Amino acid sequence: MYVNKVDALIIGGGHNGLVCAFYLARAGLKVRVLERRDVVGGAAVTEEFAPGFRNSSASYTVSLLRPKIIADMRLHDRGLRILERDLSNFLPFESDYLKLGGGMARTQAEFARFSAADAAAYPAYDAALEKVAKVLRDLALETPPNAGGGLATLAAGARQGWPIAKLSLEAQRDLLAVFTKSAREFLEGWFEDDRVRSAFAFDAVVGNYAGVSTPGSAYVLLHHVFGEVNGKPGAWGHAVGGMGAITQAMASACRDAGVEISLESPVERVLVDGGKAAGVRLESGEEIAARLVAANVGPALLYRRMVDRSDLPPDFRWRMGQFRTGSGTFRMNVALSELPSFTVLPGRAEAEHHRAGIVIAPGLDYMDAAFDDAKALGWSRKPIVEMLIPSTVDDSLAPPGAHVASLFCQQFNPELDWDSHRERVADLIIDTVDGHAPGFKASVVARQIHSPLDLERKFGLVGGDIFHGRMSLDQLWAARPVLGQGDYRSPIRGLYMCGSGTHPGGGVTGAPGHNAAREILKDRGLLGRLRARF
């Protein structure tokens, strides 16, 4: 029985769902957000996982969130503060280390310790990637042209393609290389030292169940550098209070705009009547009517589980069955009694490298071996680990003298029986860090484990996919999630997609929510008076 009819229902209270809800409510629609958990924010939440220890549970660092969305939702006015990293990354090797960041001259000096040629090449590499990244930034808030859309599609394609056409021939070649080459092939064209290559190759496997030698992995490298923090392109930072500070500020903006946010309201089914979305049925059995539904869940979850197969066109249904998910990510939070001391850079007194992204991925062969292991054994015997210790810049997260660390780990087969292996693999990850920082294992006083299966159960990330779907050329831009439905609309009238399974993809960007809201308002004839705001 239908109750509480609204203009728009948003499935999922993650950051993109909140962004979409905000823009729709601002345009005058009656909007209700349905979140399955007891806290709003999706995968961008801060939780206490041990007494006195709080941390970002899943997503853990900020850069890709679009400045326009921050401004429109007045997130800074609502208390959001983002602190930039003094140093981008610290990479410990067997007998040396590399620090990345702190300015061009400093990074060149670091590279020069390993290769004078690589130090000389770095400014050109950085400039080449920035030219390509700028194009992606500009496209992030655009709706991709939808295949089969006639003249309007051609016009949109020409308009969005124009910035690429204006690039120099050299930049167009770089763009082509990024989209088609492996990270190894791309980086070997720029740098000669494997340690220098490692500093950049790590980004190519973040959330990407692939090796650095896998064709197309260079794009994932680029996806992680098109962000900005406080107006600085390519920078990464920490949201004070954890990632939940972002979504709590967004929720505040939504409530002020009139959005109703319902927690512990898991959606079981999207209800379709006469080929049009009519509302949803909750797992409790309650049915809620709506003029439109926007889903901030991944395409695999939406079309394989929440929509009845009979409501989808056969070809689309088949293609959604082929939609690839599974990012090979294993995520942990640990409570620490003290800071780690690294063999190659000893000392437990807080230093700049403790405030950086600490990347254990010593070499391209190491990264490829991790992927090969995961395919053959289920997990990598020597995993790729990025550790952040946010309590070094935000003392609200841990008791005095103690710390919390995020361990973001790559190359774990999402199809494994993780209930049987999660503790063993968590021990392996701790041992991997301990191998570079002896005593780290003894300093761990509590831990929170999110295997790929835990990520699916807790956050609805099918296959543990942090991006809601593989970021490969066949699942990007107008083909995300599938060609012909790349404009945030589904084959069912009145059902829209507003999550990371749409353009521009994963990460805490807010762009899919923003763009989907624009298309919804366009369909409802409400965009004209708001056009200046989009």
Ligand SMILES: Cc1cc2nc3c(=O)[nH]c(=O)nc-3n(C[C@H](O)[C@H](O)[C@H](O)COP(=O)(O)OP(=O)(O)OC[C@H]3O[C@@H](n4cnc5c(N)ncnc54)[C@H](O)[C@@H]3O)c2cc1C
The other form holds:
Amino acid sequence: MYVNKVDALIIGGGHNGLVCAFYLARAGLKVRVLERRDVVGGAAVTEEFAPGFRNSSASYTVSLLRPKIIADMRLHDRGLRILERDLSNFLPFESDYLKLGGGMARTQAEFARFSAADAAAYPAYDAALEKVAKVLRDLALETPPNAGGGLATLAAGARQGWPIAKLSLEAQRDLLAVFTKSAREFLEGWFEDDRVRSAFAFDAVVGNYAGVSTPGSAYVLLHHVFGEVNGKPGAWGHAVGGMGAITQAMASACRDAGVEISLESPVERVLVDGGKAAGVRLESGEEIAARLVAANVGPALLYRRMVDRSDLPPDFRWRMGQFRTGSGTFRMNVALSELPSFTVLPGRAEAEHHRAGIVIAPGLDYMDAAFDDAKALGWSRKPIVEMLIPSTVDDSLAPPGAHVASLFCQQFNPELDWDSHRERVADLIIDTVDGHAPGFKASVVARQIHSPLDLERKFGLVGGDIFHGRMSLDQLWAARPVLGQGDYRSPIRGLYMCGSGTHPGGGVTGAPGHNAAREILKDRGLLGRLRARF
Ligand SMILES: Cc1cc2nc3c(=O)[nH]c(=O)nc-3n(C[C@H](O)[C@H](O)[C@H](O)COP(=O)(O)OP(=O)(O)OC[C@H]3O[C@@H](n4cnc5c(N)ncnc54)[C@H](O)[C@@H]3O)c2cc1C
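The block above covers the form predicted alone; next, return the form predicted in complex with this ligand.
Full assembly next; the chain just shown is listed first.
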């Protein structure tokens, strides 16, 4: 039986669900968010994983969150503080290291230790990537034109294509290269030293179950530079209190706007009546009626599990069966009794490299081998690991003198039986860090493991996909999740998508939630269209 009819139900209280709920409530709708877990935030949460040790459990660093959303939700007034990293990355190699960031001149000086030509090429590379990233940044809050939509599609396509048409020919060539080439091909065109290339190539395999030689992997690299921190393009930062500080501030904005947030309310089924979304049924059996439903969960979860097959057109259903999801990310949090001392840069006293993203991915061949291994064995014998130690800048996360570290590791087969391999692979990852920082293993006093399977079970990320679906050309922009449904609408009237499985894709951007809310309002008549002007 239907009870408590609301205007809009949001399935999932991830950051995009909260952003969508906020804009809808601000426009006067009665909105209820239904979150499966006992905490909002989805993949952007902070949790205590061992007594006294807290960390961002999944997503751990911020850059992509759109400044407009920060301002509209007044997240800074609600306590959100984002600290820039003074050094972006530290890469230990066998007998040397590279520090990336801290300004152009400093990075060039670092590159010059390996290659004068690469040091000289860096400003042009940086400028070229920034031009292309700016296009992406500007498109993030636009709704992609919906293929098959006639004149309106044509007009929207032309409007969104205009910034690309305005780019110089060189920039258009770079754009094409980024969208089609592998990260290896792209980076080999710019730099000669493998260590310098690997400093950038890491971004191409983040959340991407692919090698750096896989065509299209250059795009994932670009996706990681379209953000900004406190107005500084391309920078990454730390949310004080962990990523949960972002989503707690968002939840507070939602509540102030009148949104009702229900935790521990897992949705089982989207209810459809006469071809229109009519509400949801919870796993408890309770049915809740609504004028519209917006799904923050990914397309695979929504269309393969929550919507009845008979409610979807056969071609759409088939294509959603083909939607590629599964990023092969293994994510751990460790509690540390002391900071690591690296063979190539010894010392446990806190130094700038401890505050950087510490990337163990020494060379393009290493990264390709990791993927080849994962395909053959299920995981890489020499894994790609990024370690971030947020407690170096945020004393709210660990007891005095102790630390927490995020270990973000790539190339683990999402389809493996992780219940049988989880602990062994966690040991391998810790051994990998220990290989560069002897004593690290002994300093681990507690650990939290998220294999791809754990990411699915805990966060609802099908195949452990950190982006709700692969970020490949066939699943981007108007084709995310599929051509014809790239405008946040679904084949079912009144059912919308507002999560990372829609444009502009994964990452803590808030953009899908923002754009979906605008489209939802546009469908609500003249008043809605007026309120959709944001
Ligand atoms: C390990 C990892 C590391 C990452 N690192 C970064 C990073 O450092 N920086 C960055 O910008 N991005 C990062 N990302 C990507 C980013 O976190 C995600 O793309 C983003 O948080 C997704 O937000 P969302 O709101 O679209 O979806 P989600 O956060 O996935 O939210 C979906 C919500 O739906 C809920 N849900 C699931 N099933 C149901 C159900 N049946 N009923 C009700 N609710 C349900 C979930 O519990 C969840 O709260 C990372 C992701 C992961 C997993």
